[in-house]
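Next up: just one chain, as structure tokens, the form predicted alone.
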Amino acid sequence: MNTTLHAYSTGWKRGLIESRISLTTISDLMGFIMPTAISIAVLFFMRGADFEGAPVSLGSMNMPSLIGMNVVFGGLMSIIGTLSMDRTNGTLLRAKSMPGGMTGYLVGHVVATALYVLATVAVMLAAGLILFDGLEFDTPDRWLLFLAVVLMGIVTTLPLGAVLGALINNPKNMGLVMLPVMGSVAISGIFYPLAALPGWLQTIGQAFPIYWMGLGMRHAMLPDTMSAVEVGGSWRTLMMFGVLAAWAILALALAPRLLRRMARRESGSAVAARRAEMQRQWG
């Protein structure tokens, strides 16, 4: 028990450091600044477009949208980078090596990625709020529902990342996970209302879980009216809450094996052999 809290302990204290670190680090701002601004910025200068007489601009429509994204996909990409790389530079090869150490090591990455995509939530509302019209956000049980809501898209996406980064043992296959999410960004009313595209496409966007933290944040932020362009003219709260939690369950069920199976692969030979194949194919 005490070798657990220990771990625990240290994880959390090693996820605090590594937040830390990218908070000093030019690179890592840019690359949490620039994206977000950017993302923003396009928003912004579509505060004129409506759609179908919503009583919103198009703009201010996608920003909840855009926040769901951003939680989908800063906890899934920066877990699975992370497993990618540390099995190819030898770190995740010395926490195996420690007593409690892929606990610690774990955990750590945990927390510096839901202050990650917290962060980035609370830029992303502070923006929305004083840039766009019509963002409904005044009231407690809207507060609620979108901290709720944020906590479900953490809980889920963390786990499902962990998933996605042990079947990947080197970063150039990262592309194999960047690309069907980011398809799955383009067909999950994200920059559009979904009711807008073919039926099948609506089936098959509703399928994955960053729709459904896209239609929680509209729900959260916007006029109750606007429930009128979604798929089924409702905000479908239980059902919102209930696919991702399928999600997770399913998700927390599958990490820790596919971890510790990729844990006991880990040795010196095979983090050797990563290197040189990285050193063939990049030079």
Second form
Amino acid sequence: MNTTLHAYSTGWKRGLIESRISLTTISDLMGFIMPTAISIAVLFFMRGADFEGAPVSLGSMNMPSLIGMNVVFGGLMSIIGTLSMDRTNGTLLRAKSMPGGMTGYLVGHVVATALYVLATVAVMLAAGLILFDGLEFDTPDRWLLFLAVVLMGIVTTLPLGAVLGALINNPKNMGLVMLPVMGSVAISGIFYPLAALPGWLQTIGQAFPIYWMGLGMRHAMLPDTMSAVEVGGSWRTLMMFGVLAAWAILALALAPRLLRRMARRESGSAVAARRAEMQRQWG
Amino acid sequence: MGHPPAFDGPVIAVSDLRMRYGDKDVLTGLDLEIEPGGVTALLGPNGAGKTTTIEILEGFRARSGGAVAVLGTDPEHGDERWRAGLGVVLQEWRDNGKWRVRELLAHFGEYYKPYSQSWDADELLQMVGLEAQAAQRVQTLSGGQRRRLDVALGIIGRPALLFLDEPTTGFDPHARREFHELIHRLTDLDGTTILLTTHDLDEAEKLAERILILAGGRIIADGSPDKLARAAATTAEVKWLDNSGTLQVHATDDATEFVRKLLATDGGTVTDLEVHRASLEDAYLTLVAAFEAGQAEAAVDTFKEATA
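Since we've got the form predicted alone here, give me the form predicted in complex with its partner chain too.
And the full complex, kicking off with our chain again.
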């Protein structure tokens, strides 16, 4: 039996089990439904608002952007959150104590998170198409583009989440990562076209993957005339895939090294120390 | 129950193991050899370096110096096959809380499949007495049940060597007794060597065939519970208050002779004289008390005198 292959297939099974567990756990389910429901509701009330005479409402315009944002958010946050929690409760150490356990653990979480992101995307896509007018999603080339951008987004954000999660060795430092991610949302054209922001903010916004995920989703779902409100008046398809791929390559190069370092530092007393510190802080 | 070890010789061989955190020496030349089979207890006061030692043996921590071989391999270079030969039960594990008990056992057993015939989940549940909890979520188990699940996960791959780090800390007497019975059941299945750490002499005497006492960064006593008890009982402890009212304690093989000399030379100032035939428990409790008062070196010397 090939041991590496076996670890991967066990990890795949772990991912499926984790997903099933999440679907039958109320708190996990609420964590999945609430943010999605709230963001769709907010957009629903923006149906009446128009943006400078554009052919679709601000709500319809933001719907695709929101899906793009959720791919990045779902991918980043669930991996970061899981890695930091599992270091405190010993799940990671347990994985380390089994043959092929670390590989299985990581593969499992990649699978579970990818499924989670895909489920979020499917729900939001369905809600978007039903609730919002003016979206164009009726030809195979749009479906294909949509799928390609979503998969590209998953490939980019999961390793990026692993890099950030491996760097945070303590759940209390989550804020250090949350803040910049939130900040990047504000200047990523998710809720308002980037072209309406000052030039220097546009430049910063375009450095982050979240802008390009939003752009790709708008490209796939909005009428082509809507590209007029984008930076440069174009969907910049190649550039969009190019920037996401660059982030993916960077993250994939860094992630294994950082994850190995994280695993190496794991021990019973490290887990106990982290937990003791949490207890001191939260009482 | 373990797979046949792929090496000859001791399960654990350690010589001159040293560990230093910053400028604090935790282990100062630890020597240790454990042959296959049986239960060995690593006994010592809190902070003596038991967990550090066991983490080095498990391959979870890099040592500062010395030679270590576990199942014939240096833990720092152990591969997945080596890892499959070990079982690890830690002090406090709260992992995978949302999983159901049986589901967790069945899934974790799969990791060992390329290496050994891992336990069937139902057999394991029966062995550790968790059949009734099979469909329960792990996070709803009581402390004692949780630790029994940890043991089940520790032995799931039929390891040649099982580590139990302070397995009964925080248990009530009932959970503790049930756990001790479980360890006895494990020793009936041959092929697995068990190394357990504890700060409780009573537990070590109940469970282990061999006790190693770790203090001051070294092994300071090594033998069967009987042998250690006999060694401790040959000495007596003489206590008295000297002329400044300070408590003096002296361990001696010949209490009568010592007291005769003491009273002949004290000029009538000795009060509250007590002679006490020491038991292993006394010797150990004195050691622990001195450790907690921060007098590690003196404590080790006294203990060595008492059990020499």
